[in-house]
Every structure is written in C-alpha cells, then in structure tokens.
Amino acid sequence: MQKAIQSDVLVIGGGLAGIVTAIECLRAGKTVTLVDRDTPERLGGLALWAFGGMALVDTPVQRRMKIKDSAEIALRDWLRFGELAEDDVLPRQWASYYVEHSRVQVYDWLTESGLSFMPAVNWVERGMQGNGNTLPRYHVVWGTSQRLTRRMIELMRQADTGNRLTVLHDHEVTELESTNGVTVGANAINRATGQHVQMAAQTVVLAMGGINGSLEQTRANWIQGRPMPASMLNGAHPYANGKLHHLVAGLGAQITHAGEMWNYAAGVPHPKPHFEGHGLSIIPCKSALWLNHRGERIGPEPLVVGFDTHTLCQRVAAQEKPYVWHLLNWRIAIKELALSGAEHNQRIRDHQTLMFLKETLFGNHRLVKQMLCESRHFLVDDTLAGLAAKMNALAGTHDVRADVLQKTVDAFDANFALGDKLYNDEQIRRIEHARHWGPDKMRTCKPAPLQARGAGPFMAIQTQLITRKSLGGLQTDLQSRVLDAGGQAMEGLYCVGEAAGFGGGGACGKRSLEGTFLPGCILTARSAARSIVAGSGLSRA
C-alpha cells in the first residue's frame, strides 16, 4: 500500500545542508519532512565524516591573531584563484555573498548554537604564485564536523514542537512530482520495505549532494585536455551519484560547471571500507619527497602540499601510472602526516586537549604506527634498499630500482651540503616560507636530509587521487531557487549545499580556497530557508 505524506517543506537529501534548511523552516513554524537515503545512523551525509575546516572572513579568532581580513580581500583572493569568468554571474555573485556574510551567518551562528573554533587559523591553498589565500582564514570546529553535525541535528530535534517533523531513513527518491511546471512533491520508495512513498509539499528543497560519488559521473564529466588517471578512489558520499541532478534538468533545471571538482591528490585504500573503492584522503606531508612509479623525483618543479590542490592534482593524474610514491623518514611521518576527516582525528573529534598537544609537540607516533599496521600502502624499512624491494612488492612490479631511489635521496640532501647556505630546491623554499606562519611551523620539519641520522627509519606511502567534491551543481539565485533555461525561477524549487554547486552552481570556479564546503551548504541553506519563510516558495499557499 502506497504511503502519503503532506508537509509544507520537502526536503531531499539528510546532509549538512538539508538539515540547516530542516532546521530554520521548523523554527519559522512550517511542517517539514525530511527525506534521506541512508541510514538513522549516518544521517548527515559526509558532513559527518569530514574534519570540520571552514575559510571564514574577519572572525574574532583572525582579529585575535593580528589578521587583518576583510571581504574585500577575500573576494580578491576567491575570485583570481578560482578563475571566474566574467559571465559567471551567478556564481560571482554567491562567492560575494559568501565572504560578506560568513562571519556572521556562519561563524556567530554556530557559536551561538554552541560550537566552538580551535583557537588558531590555518594558512591553506596560498597559491604557487601566492595568488591564492593571501592570508590565513581556515578555521576548524573544536570536536570536527562530526560534532557540528550531531549539533545540527540536536537542534533540528528542538525545533521540533508539535511534532511537524517527519523523517524518512533509507528511502530513495525517484521522481518529483509537478503539476502545470510546478513542483508539489516527489515519490520515494523505502529501501527496507519496497513501499512507495508519496510526499505533497508547498516546496521542494534539493539537498543529495554531488556528483562525485560516482566514478561513473565523475569520467563523464571530466573536463576534455585534462589529464585524467586510468584508476580513482571514492571519496565522496556513495549516494552522491548525479542521478537527481539529471532527473531534475529533465524538468528544465540547469547543470553548470559539472567537470569541476575539488578532488584531493593523495588517497589510499581506506583500510576499514564503507562502500566499494572507499578511499581515505592523506594530507600529505609538506617535507616528502612526491616520486614517480620509477622511484625518481616528479619535476621539474616538484610537488608540494598546501598550495594549489587543483593542479597538484593534474600532475599526478598526469603520471604515467595511476600512482605515485611519498618519500619520507619517521622524523617527519610524526610531525607532519595527518589525514582528513574525522575519523583519525580523535583529539579534535573527543576535545582530547592535552593529547592533542602532546601529540602536536611531541610527534604523533600513534597515527603513523596505526596507519602502518591497518595499511599495506604505508611501507617502512632501515635501508633504502630494502624499502625499494617492499614498493616493487606492493606494486607487483620491478619498477622501482634501488640504486635509482637512492640517487633521487642523494640529490636531495645534496642541498644540505653545507648547512642551509646551498638551499637551491623550490619545496624547500616552499617549507621555509610555510614555517614562518606558526601553525605550519608546529606541524612542518625544520628543511633537513632524509638520511640524517637518527632520522629513519625510511617510510613510503602509495597514493592515487580521490574524488570529494562537486565544484559545479543545478544553477540558483542568490534566493537558492532553482533557475530554468531562461534564468527565471523554477516555482516551488529550491537547491542548496554541494548540489548546486555550493551556490549558483558553481561558486568556487575552477578552484575552492580550500574549507568553503562546509559554510557553503549553510549559507546557502540558510537563504533558502529565509525565502521559504517569506513566501517566495509558498506562492501556492
């Protein structure tokens, strides 16, 4: 038997953003059903996994800093580094609105709901010719996403008097309903049980995410001249798959900037898989050494974290095999390695404050022997030799030569020949100018040879690229209404968070500042939220 449900708001999609919208509609006294693919227990969508960095603008913690930001600025810094076009009105005008209003409508409204920020600002994304952050403003959530998003749904549970919400665990959406071009709802089926859903509602608010989660739509969209790696790891949300996004341009909505995305270059295996392919993100470490499958330096100018993730990533998808190596000694795997999200977190994730410390001075040894126990990826051994034999093992080849590996260690410490007075490297210029901001300096070796003593053992990581985010999406107004063909409004149609491309379908351009995800999908959640409020998706009512 079919099941209806009559709300005043749909929501589709249990992520970040669909619970903010979720949250401020049921404050503002409308009946919401929230519908969502997954299970009770992973609702939040990838907010809840990820590590919780936002680049914010002119918040009390920069001030605190001597930071001097402003949204000037950082329109600046987001429009040159993302490349955007001059026709792209729309996203220009959602990356305006972002760096105007981050402080307030992010950065106030998550401390006054209880959440906090660690107490420095991180330097990310400063561009390969400093024309990206050109000032620190990555902020990160005390207790990392995964507590801002348990937060979130906390208080959409409190907003819930009179009990107008309803939500939907596994069920699948599978087309939306509308009537004389106006959309009234969508039909759902339960994964669990195989029953249809019919869900009537004033307005239909787009929440499901990317595209990213699938490799599938991840090829197809690639850009065309871009190089594109023979394998992938997934490091999106499975449920992201595109399919709603094409099942709504059937009814006339906008897919824009779909090829680009915000994937990261240096991805394993995740050794405790959710889904097939499941790929974990390492930030890499600022002092290895990127090496081709050869075991030889990838050059000429060679590979270095923390400044432009979108061309590192053409370089190693460029490669001639899918993978490449990272190069490094224990003395920098302690201080430098980290990995995104916050899984391997905990002592942000738990407010683990003394741990943390402790591990951010003291080195993290506890990470990399986690990661070398539960990963085949992460190799160690006393000689170069001997690490050359276990990379040709892992990779089931005879690629990598041990008397070529051990040139490419020696022409590196070449540079340390006299001290710091041959410095002739670009990553080493690169690390140098890293440390004088004091957060990297904490987390970032002082320039030194891989074969000094006392600094092994030696340490390889194979890596290939992971998909994460789409940077495109369906086209919205500053309103995150749904816009059709002719730019004009698409009555009863709302898209908010990573499906419409962070806002306007594509605010980022062609490259993200880096932590503009997470406040993008509740900026833009937020507005649509407003203009529901208002009347604008009520139009009906």
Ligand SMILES: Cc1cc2nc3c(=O)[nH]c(=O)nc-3n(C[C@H](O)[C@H](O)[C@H](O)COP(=O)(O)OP(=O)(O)OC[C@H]3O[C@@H](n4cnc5c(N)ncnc54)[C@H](O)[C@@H]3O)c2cc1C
Given for the second form:
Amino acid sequence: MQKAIQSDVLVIGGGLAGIVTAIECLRAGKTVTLVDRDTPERLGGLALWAFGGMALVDTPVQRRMKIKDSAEIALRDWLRFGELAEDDVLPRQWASYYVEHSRVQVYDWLTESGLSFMPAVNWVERGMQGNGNTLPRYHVVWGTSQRLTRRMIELMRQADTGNRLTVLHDHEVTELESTNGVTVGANAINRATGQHVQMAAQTVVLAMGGINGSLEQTRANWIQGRPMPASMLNGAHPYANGKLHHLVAGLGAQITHAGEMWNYAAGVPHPKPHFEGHGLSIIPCKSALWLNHRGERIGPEPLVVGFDTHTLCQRVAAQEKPYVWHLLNWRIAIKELALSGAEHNQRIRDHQTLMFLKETLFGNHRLVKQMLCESRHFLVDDTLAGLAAKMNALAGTHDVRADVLQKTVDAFDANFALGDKLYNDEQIRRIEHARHWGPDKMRTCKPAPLQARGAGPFMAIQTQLITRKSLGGLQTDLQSRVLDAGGQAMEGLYCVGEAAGFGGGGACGKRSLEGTFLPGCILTARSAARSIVAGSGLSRA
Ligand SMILES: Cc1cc2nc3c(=O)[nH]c(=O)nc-3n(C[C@H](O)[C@H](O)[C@H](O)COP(=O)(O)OP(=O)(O)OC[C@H]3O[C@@H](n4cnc5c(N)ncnc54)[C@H](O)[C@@H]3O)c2cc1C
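I've shown you the form predicted alone. Could you give me the structure of the form predicted in complex with the named molecule?
Now the complete complex, all chains and molecules, led by this one.
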C-alpha cells in the first residue's frame, strides 16, 4: 500500500452531490480528494443521464407565467403528497429548507453559474385528488442535466487553483477509517489495477448515491404489504448499491426510510444497455390505454400518467403478470411519447431550438421510429388482430385474444359516439384537465377514438416497473452531518444527495413532487460544504 493521500476533505462519490460539495470546499480554500467507483467519462453519476427537471419554488420563470407560488404552498403540497409523519422530524426540516431555499440556493446559483432554464414550467404530479403539486413548478434545465453536470465538472476544475484537487476514478471505497469514533479517512481499491489506496482527511463526505442500483437491495427493503412484481428493471446507478450505507450503519449511523423509493411504472429494457438489467423509463402517453396481460383495460379507475407516480407503480406491481401493455395509435405516439433522461431528449440536450419546436408542434416521428427500430417492446400494426398476434409473440403466450382487444378499444371509443359533451370516462376527464395548462396541451392529444380514421397504425408497448431513486438513506441534520442513534453528529462525517435520502434520510416521504432530486443534491451538498468550512463537523481543531 502506498502512502495515504492527505486532504482536508474526502468526498466519496463523483455524482452531482459529490461534485457540488467539492466545488464549494475548493472555493473556500480546502484541499479535496474526490474518489469515484466509475470510469472518467462517467464522472457525474446519474446526473449525467438525467433529464434535468427541477421542482423550484417562486422563480422568475413561474412569475413570467403568472404562477403565484410560495414556500407555504409548496410545503403544504410536499408534506401532504409525501405523507410525512409528524415524527419525521429531520425529513420535515429538510422539506422546509428545500421549499424556502430552492430559489436562491439552486435556481439563482445555477443561473449565476451560466446555466439557464426553459421558458415554460410543467405541471407534474398533480395528485389523484388534487393532493400533489397545486400549481406548475417543474423547471427544465436547458441542455438537460448532462449540460448541468458538465458545467459543474468545469466549475470544479476551475475552483482547483494551486493543485488542491485530487480525483481518483475507478476506485471503490471499501472501508472507512476511524480513530476513537472519529472518521479520519477511507480505503479504496483501484478496480483497474487492483491496487489499494489509503486516503486520510479531516472530513469525509459520503456521496455514493442511493440503494436502488441493486435489485437485491431494492427487494430486501421493499415495504411489506406493498405489491412487489416478480421482475423489474434497473434504472438507477449500478454502483449505488447500498454497500457503504451498511458499512457506515455498522459504525453507528442510521439508515431510515429505506423502503421508500421513487420507481417508475413504465420501463423497457434499454436497447443499448450500460449494464445488465439496465432499463429505460418511458414517460407514458396520457392518451394511451393501460391494459393487463390479457389486453383488458386496467380499472375500474383507469391508469393515467402525470398525477401520482407512486400509485401508478403500486397498481402496476399488483397486476397478475409483471408487465402491462400501453395501447395507442400513431397520432398519440408522435405527440405524447417521451423518454426520461438526457439520452433521448437530444433537442433539449443539444440546444436545438428549432427542431425542438418543430417536433413539439408537428409530432416527434423521429423518436417513435427510433424506438420501433431499437426496442422489440414497441409493436406496431394496422389492425388490432395483427397487434394482438405480435403482443402474444413478444410475451410468448396466447393471453391476448384479438376479440378481447377489440372489445377493449370499442368500449373506450364508445365514449365518443354521443359527441364531445357526453364523455364519462375518468381518463378522458383527466386528459381534459391536463390540457387546460398550455405546456401540457402542446404535448397531449385532444381526446379522440383510438380507431379514428387516419390516426393509425395501432401501437402497443410492453412495459414493467423500473427502479430509480432511493427516497430513504442515511439520517442527517440540516448541515448534512451524519447522525448516530442518539441524534448526535458523528464527528468528521457528512452525507449528501441521494445517499442521504436528499436530506434527513428521507425528505420526500412516500412521494416526491417530482424533480426534487437534482435540487436535493445541490441543497444538501452546499449545506455540507458551508458546515465543513465553518468547522462545525469537527471538535478537534
Ligand atoms: C434517466 C434518469 C433521469 C433522471 N431525471 C431526473 C430529473 O429530471 N430530475 C431530478 O431531480 N432527478 C432526476 N434523476 C435522478 C437524479 O439524477 C439522481 O437522484 C441524482 O443525480 C443522484 O446524485 P448523487 O450524486 O446523489 O448520486 P449518483 O449520481 O448515484 O452518484 C453516486 C456516485 O458514487 C459512486 N460510488 C458509489 N459507491 C461508491 C464506492 N463504494 N466508492 C466510490 N464511489 C462510489 C458512483 O460511481 C457514482 O458516481 C434521474 C435519474 C436518471 C437515471
């Protein structure tokens, strides 16, 4: 083993939370070692792949759209939607901190860092009974989260005046070093060479992401009584596997709310997987019908995206088979189909304004064709009977009877037989409601029969549950210090980002208002850095 690498601050994990912590510590004159398990081109963790949607409160973008948001409204929405319990003291503190500071600590900080937001805010997670976001507050970073991450990496390098930053790639931290209960460093193994490395620091910041990158951990932490599907895809970071959580718990830290997860209801296997079991999350079309394995519409309350992801996941997980079908037509697909992440949002990612507008206004034929070509889970046919045959071929069953599929579609289309004043279908009502908000109207079709002339061909997409974010994590205080069972800060030890459940070990409770994750990384990281610089994590000088 070589001589230990010495620094003031050791950051474990090079995702957004780790990088922001490093920036702020470097700017304050500290020496920093950032150690990451992944390869150099993947520095940035999940944020490199993320879409860049952010729940932000009372911003200039909202004001321009005449949305009157406030910390009070946002906190009410947050606590109600997340069902945070009265004794969730630290998560509640973080929720309050988030809504009060997202404007200055995230929006202003990012715009001052040279980033910008798209001019429209979206209205996501409205709640099944209006119990989610009362108003639109989902902002999208222009350039996606990939641009955000690259900019942060740039800023980290710029803040490194005088060679005060050491970045180790391909290094997995396997142990924490502590002396008399005080964390003093960590040991890592270089996965490329097998070499062991010691790192000593006054302060250690855990930024290793969540737990849901391991399906084993996801299943082990699944809350009893909630339906769990027989199979699911992995949409998280494969190295965010909970190992360090358990290691630190062995030293006295507290893992809380580990069973709370922000998974998604509609994943397909990634056509170009980065790792085994890698899934791609589809943002389902509001106008598509969600069908069970037999091709019957799931009900009695139909599934519709955009209102309550947590409930959607539970409904999908409760199905007899671990997959569902989305039934739609070409007209719906080109207007409504979207995929989560930077990878499939190239117009926003690469600042292609005109192409973005063209595809929004006239339909995104390109994306639909790409998915039909790349993913065998996307099926298309001119007739419902032909589609049923393809669905059965993909599933390897005879579950979908052509006459049942026809009956499902006829029953939905019958809503339109009496004219557009006499609909009586919950999905249509929700679509009409969604279309009242301009940005949603641009991306949601006017309700129409699936068999309308010229709307075809028909399409079916087979999807299953996909894991994403861990809502729980290591319990921290408002300075991001890791707490022990007695609620005392563990000396020299901090935790930020998803590893800390975005603050307090579970700031979102059971549900996120959506887009609270990237801002949660920034808020927890900046709090940690302020505390480190002020010396609040150390009793030794
Ligand atoms: C496709 C996609 C779309 C998303 N879209 C959005 C969005 O629009 N809005 C939003 O708010 N959120 C979104 N998210 C979620 C968001 O990206 C993550 O929650 C956030 O980036 C987590 O950042 P992090 O730094 O806490 O952890 P991570 O990004 O998971 O980083 C953890 C890092 O720690 C490293 N690591 C782990 N273990 C070790 C170890 N033992 N030793 C050394 N290094 C280790 C890993 O290599 C990794 O680089 C999305 C996620 C995905 C995948």
